[in-house]
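The data below hold one chain only, encoded as structure tokens and taken in the form predicted on its own.
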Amino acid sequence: MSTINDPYASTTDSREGPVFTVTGQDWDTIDASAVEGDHLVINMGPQHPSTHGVLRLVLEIDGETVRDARAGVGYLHTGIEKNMEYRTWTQGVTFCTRMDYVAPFSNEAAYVMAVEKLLGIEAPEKAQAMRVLLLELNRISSHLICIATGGMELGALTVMTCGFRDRELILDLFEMITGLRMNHAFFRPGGVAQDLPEGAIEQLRSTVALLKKRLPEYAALCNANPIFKGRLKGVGHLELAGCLALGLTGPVLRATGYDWDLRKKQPYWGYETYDFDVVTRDEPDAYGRFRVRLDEMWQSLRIVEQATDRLEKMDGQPVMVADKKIAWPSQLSVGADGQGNSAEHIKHIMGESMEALIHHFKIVTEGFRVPAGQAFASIEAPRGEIDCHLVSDGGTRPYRAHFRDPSFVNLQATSVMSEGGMLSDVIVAVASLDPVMGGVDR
């Protein structure tokens, strides 16, 4: 190491390069060209503040631009897909929900059609119907989410509080409906675990009625404010070319103005019949990822409002296929008689038919067969297209699942994103893409 013995002269290291240059009679004048061309790399992580789990973004600088990023995962991995093939099919969706927690439906979903492929069934009428609506309701809960926290990295705690305030109401209805806030393993082969209770046809309504009020809020305080449309307006940038490139989906896509929705491109459980748009804009940045996510929750409210309409008129119906090799009797029992949910009913199948109770502890237990071969199903989540493709041996268990998650593909854009960019951008392009990292780490 070099040693200074006049504070005025001018110093360097007899390492390569000089290191530092003190000029004249000011310790704290650093000549540009001993340090010109060195860059710094830092770690951003492995906790970063614009992800929902936990991410490492390695970060090469050059002063406060960024030359180079790489995102390094795999902090939060659970080993789900492994697990689900010690579990029943039936246990797969408890395992799967838990992917992307902040969307645990769309995880579901894309599971159970899978399955509802290798078995050659379709769920009846209502467990579509119910499927849709609770989908869309996690759309518009998951879209909250997104920005409520972008808008608490951006330092806009207005934002945030009333995103929250507003997913409670979803929540309310998610506890209602499935029993739980989160995790919910609702949907299953063959329809979902239950039908609506009593009273849920009135809360959809008065909770869509009321998001309907709440929504324009979010407008009215981002839409055109100069410091949220400084921060965002041009961060992030990726074109369609690069969108297509990476195979990203979901607003990210859409933001290019590309209308590509698997609700309209690939319809299931009735979507075509369903009046609603698929919302793109011309402006590939974060800002206008943040406003292809605020109008789709619109478009789902539209949804669940038809789906609540069409769910009312349906009271009686099944929601569970009518087969014995996978429906539970208590299952079986709701609806596949026309007369809706008897308890005395259940009550007959369960505490006075032996064979019933002997099948129901079999099918719990032990889980149904699935016969041989492969299937891959996909649907629209909130972050993208998720896919699922399933192997079966003809077991009882999975020989084999594997999801495509949209947070995972989408992180690949984090390079092309940040590169040039602002260090304190990084936060605004993570926060566009809106990564899940359960659903990465998988």
Given for the second form:
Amino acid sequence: MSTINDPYASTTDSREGPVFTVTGQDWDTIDASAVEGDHLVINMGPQHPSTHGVLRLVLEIDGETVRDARAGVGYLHTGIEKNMEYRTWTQGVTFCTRMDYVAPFSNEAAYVMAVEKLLGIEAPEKAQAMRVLLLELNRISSHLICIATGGMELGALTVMTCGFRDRELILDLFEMITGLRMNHAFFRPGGVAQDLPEGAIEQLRSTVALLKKRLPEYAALCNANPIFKGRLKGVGHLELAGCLALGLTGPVLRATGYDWDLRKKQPYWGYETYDFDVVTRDEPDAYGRFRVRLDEMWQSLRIVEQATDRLEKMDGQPVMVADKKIAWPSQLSVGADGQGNSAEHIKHIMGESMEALIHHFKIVTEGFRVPAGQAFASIEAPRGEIDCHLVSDGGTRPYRAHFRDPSFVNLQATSVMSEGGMLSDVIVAVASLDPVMGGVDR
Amino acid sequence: MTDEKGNRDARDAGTRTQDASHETRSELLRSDTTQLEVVEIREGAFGAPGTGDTSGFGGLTRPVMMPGASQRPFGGWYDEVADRLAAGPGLGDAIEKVVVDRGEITFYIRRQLLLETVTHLRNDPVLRFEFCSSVSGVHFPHETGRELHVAYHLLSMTHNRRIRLEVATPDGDPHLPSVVSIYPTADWQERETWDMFGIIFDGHPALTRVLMPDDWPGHPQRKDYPLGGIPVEYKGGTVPPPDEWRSYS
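Return one more block: the form predicted in complex with the partner chain, after the form predicted on its own shown previously.
After this comes the whole thing, all chains and molecules, with the earlier chain placed first.
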């Protein structure tokens, strides 16, 4: 395709110099005499297959060398924080689960932890074990996506197909336990929405067994692969001091050799009782981060196995706090006519107790009140520290909800990781940060 | 209810109900403002004023209060950090008040001394808050002269401690010193707070919008930001904006 006759974007002049539109394979159509030197400012994205969604990178390049890199975000901003101010505390989960859609449970976890802190309650033991189980499965599926898309961007398509194949196994588990593959809204203030369904333990065990067989494939495909190593080694280098200054957490921080993991340092929901190791590596580059993620999946599998063992022994225990002023009144069930409130509950509120009906109506439409004050909760998400800052004015809705999303903060390192490097390494550097734009823009 | 007014627990204040016949609004306000932050006086239970509410709850009047200032000892390492912070160079008056609530400590800092405070918090080896987790704004339109708050959540990885700094600034002069020179990670987070609340961080390297489009008018997360109603096709009606929906006070 020729750039000269492009009816939508013909060559124009700007203050910076002439503007050209090229769409790939047609760089030679640019009139070289119109360009002074090799100095170019190019827009990568927002619609670009290797920017992990709608990320816009403004790159100033000199030949193949990146002189200046700026990231532009906000293309997926949906006002989730503002929307939450007009919904009940329970409905808030439905919103925040959509932020970082690759790791939805982490968003829900940070939010419900902050609400529970404000209420001064603690979820029952079984609910905590289910949360840990889902969070760790989610960590594996999220790291698989990171490795898969990162591989795809290098042209390693086998890594991508393997990654998505194995993530599918975990999404099947999510579907079985929560009813949905993503956007679960499963963690609720006070517990989780539903008990484990029948057959979940067996399914968990068989999936873990299968994953154990398949995870070594990534190591076999990549760890010693000279092309893979050649593309990743030394790219996106950022030492510990840089990570702390720029607020980077998660695998990026642990690849500098610092064992900072909130699951160990500030444990929540019984993480201190699980046996697992924090993975670190003294290679603060894209390759080190890849290896950290790879090893973290194995540690998560260990936690998943332990959580499964515990849940097997907790059959019949409650998954929601006993306080009826907070707990959701009904449970979902699948009947002959589809999914809905359990028939027993409907029978109770419609035929037996007017008070139960009033209670159901009040708690579902009005919600519960949360004492005034503010709370802050942090958990270790697959991408790093996700924090939720909640302010309550004593009402039935959050007065203010703010999320510190790890993707948003980590993405600030784009410039320092890519400037001075090759254009092709920008993609590797961004992929090693593993940003999810839904979380960045919220 | 009046007899236990003096020692009312701050934590329960938000959910406590009171009989309006015993106290007037102004009495309610006056009695507690010294120790508690009154957010609002709420009447009724269903958002319907006067005789429109036939539930019998229409006469309820209750103040909603934020947790008030805490007295020493704060407990645990809180006292050590508070002492060390107040002993910083020129930081004698930096702390307005300290609130310990729900296991978290909040230092309310005077905005003129914010930059000196965070510099000391990061550099002092006993404090060593080397990591700034989060910067976010909160809008309290009823707090005249202190409408806009910014909360800084600092983390000390060395000592494994978290604190919150809260700084208030008037709506008419929404300026705060930028902490980017101390915590480079605050760059985008301050841009987001400017974008959403219109707080100007003086000294920020490039304070531009980050989430909303560059030419967007207004700051969406302020409480006074107008929310649009949605026109309903064919009927000529509108779905009212969310702040006009029925709410339960």
